[in-house]
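Listed next as structure tokens is one chain, alone, in the form predicted alone.
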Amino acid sequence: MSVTNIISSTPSIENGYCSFELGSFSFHRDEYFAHISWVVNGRGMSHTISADVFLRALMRDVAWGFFYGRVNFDNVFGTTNHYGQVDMFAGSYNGDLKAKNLDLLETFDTPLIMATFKTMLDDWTNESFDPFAAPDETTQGWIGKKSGSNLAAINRERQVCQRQPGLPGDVALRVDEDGYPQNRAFADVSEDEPEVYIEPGFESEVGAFNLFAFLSRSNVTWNPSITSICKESLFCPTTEEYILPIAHGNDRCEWFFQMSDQIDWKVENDETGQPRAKVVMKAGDIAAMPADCRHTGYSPKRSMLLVWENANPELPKLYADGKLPVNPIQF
């Protein structure tokens, strides 16, 4: 659909943000906070988020194409991914909610739903705030009235391996002149690389590299770097700090791998929002979330965890009809 169709008012003259409605969904902002409202049986509802908790809950949205299932930006609103269209809820998932029948669901076409949150990711984030990086990276740019923007964080794009880093055709995050320098929270870890001696002849097939050094310079927190793909298969590291943005809502089975530190995960119903578990994830350990879960991860200090995601698009629909059990491990 064409980008046309985002209906977005003048800016606010107590403010200066713009206002947007997609469906039957309207959202603005003032200095503080994200206001959603929707109609459903003939009553007004609202919902109001915290400006810098929803800015970050969207840049993440946006980054990752809506992600594997569901992206929860709190216990209320939130958008589910079908790979071509794309759900956006208030309640639909809120036990209380949907129980009064309080809540709507819209599925939009992507290229709308994207450009409508690309176009208020843009117009809500001012020059002096990140929504990708720490709390202590970035500044409270985001309170306050509308002050320019800051299109190279939001710009930014995933770094997806086309082969392993360190090999020929391949970008290094590593390497300082790229514009990657250490992070602040990594500056003990070991730069050094692996020795490799290759056999004359396949220089451009085999290598090695350091992944900690790889991942000490990220610039972004939960945010997940594609390294290696092996048919379906995707290893997602990535540097955590604070709090993942969002819960994640899996339409699948996803694996973790702690490298470092620690992250403590809340683990709810998917459906409902009820609680589930609670799991204390510390260096070296390995865990899986259920397909019929949704979590949220917190880093009390910067952290490395290795994200093992199955990117088979029969995923959802297998799990959906119940031909595949929702833990991966059954004891």
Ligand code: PHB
The other form holds:
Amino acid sequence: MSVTNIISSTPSIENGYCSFELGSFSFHRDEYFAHISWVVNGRGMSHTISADVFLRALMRDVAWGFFYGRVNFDNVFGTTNHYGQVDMFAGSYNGDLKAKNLDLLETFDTPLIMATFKTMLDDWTNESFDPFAAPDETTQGWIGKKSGSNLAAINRERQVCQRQPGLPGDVALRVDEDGYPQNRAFADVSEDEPEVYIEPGFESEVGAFNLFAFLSRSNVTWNPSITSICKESLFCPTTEEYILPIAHGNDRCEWFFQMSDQIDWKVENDETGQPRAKVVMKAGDIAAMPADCRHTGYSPKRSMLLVWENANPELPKLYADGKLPVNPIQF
Ligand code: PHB
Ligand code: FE
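For comparison with the form predicted alone, please write out the form predicted together with this ligand.
Up next: the whole complex, starting with the chain shown before.
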């Protein structure tokens, strides 16, 4: 089902924020909270999320184009990507709401839900709040009445590599005084570059770079960037601090390589949100997240994580049809 959205562009007299509607869902925010409402079987339902939590999740959903599979903002509200269309749901993957038929799921064409989410993100993000930053690196500006906007933060363009980082002609690798500063937590990370001895004639094709130095200058958290592609295999390193703002229910297996410090993962049943496991990952640990779980990470200090994704577009159907085991390794 595709429904048109009505965006009420009149800001609230009380707090300055606009309200939004998409399909049968409506959204409004006040000084502290985002409120989501829906009607199911004639019964009005509502759900409240702290505005900072909502905006951090909304930022990821927008920036990642709805990501792989499911993005749970919390244990009630979220989206599922069908690559061209997106489900928006409340309660559909919450065991209790689902059992009582109080959930609602509607499907939208991607451009429509994307436009609605972008407009809401823009309107609800105040001037001094950066939803990509670690809490210690932004202000509490999400609290209170509407005050300005932070377009620079929410429209951050990824710096796109022209070539493999480190090779002549690449512009993205800025480990120099013109690039981003080293993060406070990574001030001790060496910026030595690897020594590479290249067979004559291959100088413009062989290269290496210091990934730790590169990541030590990341100015965002929980935002994997693709640094290498080999067929469908994507290496997506990222720096993490505090809580992954979504609980991700992937539509395929994914691997985590903890490159520094520690992240604790809370793993749940993706259909119901019931607890499944806690995975404590210390520097050097590798884990695979099965294709039928949802996971959220907790990083007490800024840490470096490599997310390894398989971008093969056939995978969601193979898992959904039970043709691939949900765990990549059978012990
Ligand atoms: C994930 O859901 O697997 C994920 C997303 C963003 C990150 C790390 C992990 O920064
Ligand atoms: Fe994930």
